[in-house]
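Take a look at this single chain, the form predicted on its own, given in structure tokens.
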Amino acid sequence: MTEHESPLGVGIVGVGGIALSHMAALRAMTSAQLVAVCDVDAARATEVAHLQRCTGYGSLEELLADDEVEAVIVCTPNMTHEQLGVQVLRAGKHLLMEKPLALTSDGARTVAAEATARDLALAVGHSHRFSDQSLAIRELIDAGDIGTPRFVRIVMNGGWIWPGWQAWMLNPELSGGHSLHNGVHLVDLASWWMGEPATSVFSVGQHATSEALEIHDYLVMELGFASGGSAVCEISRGERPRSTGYLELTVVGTDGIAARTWDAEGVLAWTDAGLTAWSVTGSADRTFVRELEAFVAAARREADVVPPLSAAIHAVDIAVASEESLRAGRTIEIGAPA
């Protein structure tokens, strides 16, 4: 932000759990500020607006009519993303869409095409790209310290984080299934670290918490790449006790290995120069601030959108194919990204 440039005015649609992370990040920034929120629960929007010292609205139309709102963060359930995304962009506002971009590949491309046609910034909330650990691994890869990546393994396992049995996340018609709701984070990281799009996916899952679940709360996605490389992405929300958390990140290159297990260990790199360690954390303290700083830079035309739209669309393509693989019990080929 230049000395004379005012902060980017941001509105948030949907004031549920993930919106709180964005609000906290905005409070820590000088390049953007929260000016308005809206929610279908108008009373809740008013309450949050009072706490956040901004304007509260009961409808998206009211928020979009506010001239102080230059950009919008959509934090609503997955099945609303395509419709709301198009509506925000048609109002001439820059858009940060919480992941996934849409529930279908066609829907993702529709929202992206709207942003491109109107020359507006469209970012998708693949927040794991902005964590200390993910950036450190990408730095190792870019520096050539482990050679060309050939295999990626990502494990993000935890306990039950959803509010209850009536939660929309558990309805595959509303969330798209676990591949789209949480799995997109992992497949985006895998493709980013591999440096190429996935060409196939084979997925297996379990109803670990209960057979009554309509989604697979435990999910493993095996990705194939044109180079011959592969990735295994494992995510669970069925661990016990529910406070359980386990993280494992591994990238095997032609000249070395980068790995991380457990939060206290940091990132370790085994190369021909020996063992190197980075004392980076997996905390979200700076993750959302970095994500929003990148979004503001894109809206100000100072930098490209992160992740690139093609990558955000590809993450949806992989997740949709993963859900098809779960139903069909076979490997699903993925088309080239747009």
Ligand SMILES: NC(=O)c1ccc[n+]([C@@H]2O[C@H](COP(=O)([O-])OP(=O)(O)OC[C@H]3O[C@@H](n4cnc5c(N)ncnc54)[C@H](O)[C@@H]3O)[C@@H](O)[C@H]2O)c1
Given for the second form:
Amino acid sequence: MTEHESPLGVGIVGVGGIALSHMAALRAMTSAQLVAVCDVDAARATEVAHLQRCTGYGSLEELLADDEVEAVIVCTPNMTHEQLGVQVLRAGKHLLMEKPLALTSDGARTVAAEATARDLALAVGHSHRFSDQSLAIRELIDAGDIGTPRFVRIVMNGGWIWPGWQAWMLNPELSGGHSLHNGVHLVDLASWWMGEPATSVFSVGQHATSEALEIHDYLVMELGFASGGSAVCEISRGERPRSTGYLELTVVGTDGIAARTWDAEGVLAWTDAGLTAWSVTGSADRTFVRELEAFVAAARREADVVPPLSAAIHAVDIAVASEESLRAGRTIEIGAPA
Ligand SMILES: NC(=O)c1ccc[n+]([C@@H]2O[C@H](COP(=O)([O-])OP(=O)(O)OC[C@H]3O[C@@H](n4cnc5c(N)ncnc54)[C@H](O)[C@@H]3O)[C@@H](O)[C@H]2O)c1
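Next, give the form predicted together with this ligand, keeping in mind that what was shown is the form predicted on its own.
Next comes the full complex, this chain leading.
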């Protein structure tokens, strides 16, 4: 933002759980400002608008008609993304879409095409790209310290964090299943660190909390890459105790290893030159501020969107294939991304 430019006016659609993280990030920023919120629960929109000192609307149409809204963050359940995304872009607003971009490969391409045709910024909320540890690992790779990545292992395991048993996240028709709901984060990191899209996926899952679950709360996706590299992505919401939450990140390269072990705050790099350590906390506050700052820069045409749209589409393609692999019990090959 130049010193004469006013903050980007942002509207948030859907003021549930994740909207709180975006609102907190916006409060910490000067380059963007929350000007309006809307929710199908109009009373909640009014309450949140009062707390956030912005305008509250009961419908997206009203929010989109507000000239102060230059960009929109869509924070609604996954099955609404394609339709709401197209609606936002057709109104001429830049869009930060919470992940996943859509529930189907065609849907992801439909939203992306709308943004491209209108020359609007479309970013997808792959927030893990913006965490301290993810960025530190990418920096290590870019510096050439560990050589060419050939294996990635990501473990994001935790206990049950979802609300009631009827919550939309647990319905595969509404969330897309765990591959689309959370798996896309891991697919995006793995492809980003490997420096190439995956070309195959084989997934296994468990209904760890209850056999009655329709989604796999414990899920492992094994990705193959054209270079011969591979990745194992493990995501769970079925750990005990329920307060469990741990993250392990490993990138094995031709010349060394970058790792964030489960009990560490920082990232370690082992190479023939010795051991180096990055002290990073992975604070979630900075993650969402960074994500939004990148989006504002793209809306201002100062930078490309992060992640690139092709990566966000790729994450959907792989996640859809992962759900197919769970059903079919075999590896699914994926064509080159469009
Ligand atoms: N980036 C991340 O790390 C992260 C974390 C959690 C959730 N998410 C994503 O954020 C999105 C929202 O998840 P959540 O956990 O906040 O959900 P939530 O159920 O807590 O909140 C969703 C809100 O959207 C509202 N809503 C539903 N349909 C609407 C519509 N058509 N128009 C306007 N409002 C509507 C609901 O009333 C609710 O207030 C999902 O896409 C999810 O995948 C991302």
